[in-house]
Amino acid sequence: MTVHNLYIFDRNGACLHYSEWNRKKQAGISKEEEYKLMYGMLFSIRSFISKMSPVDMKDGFLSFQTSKYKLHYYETPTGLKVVMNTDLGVGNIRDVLHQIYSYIYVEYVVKNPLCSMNETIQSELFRNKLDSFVRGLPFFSARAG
């Protein structure tokens, strides 16, 4: 099992960060382009969903699957948006998601006096917590292919 890639997302849809540790294929447009485009989908899907669902669904879209990779979401009460990529073996990892967004962006961006809301998230410190996180997730695998 495997992490592909990470997106975080403020509520107006711009990216604050992007990390990929085993990312196989590239879109082949530009970083920027791809920003857009998952944004747009998760705006898509999540609005299809609360339209079309036959049953009340209290939490909402947490995830997809291709038949090559999983794409799990959580969305924080004030619009920050994370998604997470993974394998097709990674069952629901919505605590996960949780923890990034409490334990990790929370801690080194908000209380963060030298981070600026709605923007690029530029903390070093941010960077090597949230890698360190992931890599040490238990569905993590640096061989993975």
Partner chain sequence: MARQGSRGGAESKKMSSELFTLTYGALVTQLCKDYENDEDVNKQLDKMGYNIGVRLVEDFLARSNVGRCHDFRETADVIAKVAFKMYLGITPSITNWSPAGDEFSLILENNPLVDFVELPDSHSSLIYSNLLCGVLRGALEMVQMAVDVKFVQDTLKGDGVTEIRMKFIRRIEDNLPVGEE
Given for the second form:
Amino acid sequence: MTVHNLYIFDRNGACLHYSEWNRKKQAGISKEEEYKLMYGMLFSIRSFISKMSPVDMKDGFLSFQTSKYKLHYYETPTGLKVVMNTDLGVGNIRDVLHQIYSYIYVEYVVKNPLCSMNETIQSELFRNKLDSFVRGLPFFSARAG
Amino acid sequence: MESRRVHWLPEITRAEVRAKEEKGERPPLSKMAVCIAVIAKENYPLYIKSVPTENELKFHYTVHTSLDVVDEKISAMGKALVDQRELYLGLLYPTEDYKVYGYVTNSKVKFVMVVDSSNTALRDNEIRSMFRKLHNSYTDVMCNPFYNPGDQIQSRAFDNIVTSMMVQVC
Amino acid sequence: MARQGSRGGAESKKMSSELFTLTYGALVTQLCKDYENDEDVNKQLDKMGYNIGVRLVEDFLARSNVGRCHDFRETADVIAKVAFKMYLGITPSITNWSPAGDEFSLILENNPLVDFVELPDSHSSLIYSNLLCGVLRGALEMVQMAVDVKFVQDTLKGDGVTEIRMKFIRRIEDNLPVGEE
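Please could you give me the other form, the form predicted together with the partner chain, since above is the form predicted on its own?
Whole complex next, starting from this chain.
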């Protein structure tokens, strides 16, 4: 099991943070382009899913998977989106994404008055905390993948 | 309780103190003061109120004279007072018609109360708790963000407390 | 008010409510000194509250685990019973719903911001606790609700209770960012 990469988007679709761990292949386009594509896809999936859902749903969509990777999605009521790509062995990690939001994003970005909330996160502290949090996850393992 | 208020220990909240007072843990005070004054550290009046039937100037004079006694008391028993955290100075001096009592806070703000000397019902303990009540109310005034320390006290709440301690003397 | 680092759950650090009240008092009176008239002070308080609100709501969601509300009534409940309790330690009551269900009042029996405060006559149009309006407005805006918040009664002005009136204006829809096809 392993974690490939992580995106954080704000409510307007700006990518606030990106980091990667065991990513073997790059998209071959600029990072900005990649963020836009990713957000565009998420936005479409989200509205598609809520339109097509046969029952009223509260949490939106949680994840999708291909034959090679699994994309986990978590959105807060304020529209912040946390997206994590892992390999297929990882189960439901909604809690983990919520923890990233509440213990790392809220603590080190929201509560830091010098951190602007709608542009790329510059805080070194935030990066370090996030990195060690992800590395400490039980399904994070550098040798796999 | 009074030292707590004065030293501002955060664990006891003002609301609790107030609740205790409202429950009436001591009997209602006999309201007998004829003049009450608050004097700043630098010895100018922050507040003075006397019963309207009497000559106001006379009380100003009485209070003014009493300040010397206050100073004397503080310097005489200063050390002992600090040790016991005792703020009540007791009877400052009696005149023919009145008794004058004093109280000084740790920040050297003085409270002076003039009582009719014919009023023998008023015991030392009651005077003491009247002062304590005044002090609590004064602390609330200080906590009002619109009050500038050193200004004349114009608070309605404080005024009501003082009025409740005074009665018309016939 | 602040929460313990990244370890803890929902526990919060204790802080003297008097220190909090006095800090807010110092803030308001300083604003009164810096601005000529009370309307400007009210505006500043609202702005500051707004800035607090947009951040505070994130903390609130992180701590409370409250999901998206289905209707305005649920929102009202969460504000009164969870948010006010969490940040100010009081639980206002909700009354006076408009027939359309888009407007209600929060009644605060006891407003912790105004302990000790006596409003001087020279500041009769000052809305002392206007910060709260800004906080509510900012926080709800972040969860896609535009609301109008104002004080209609205030114990500082001699009313029996403090009443905050909240009116739902519209839902803010999120849009695809510009430059996206």
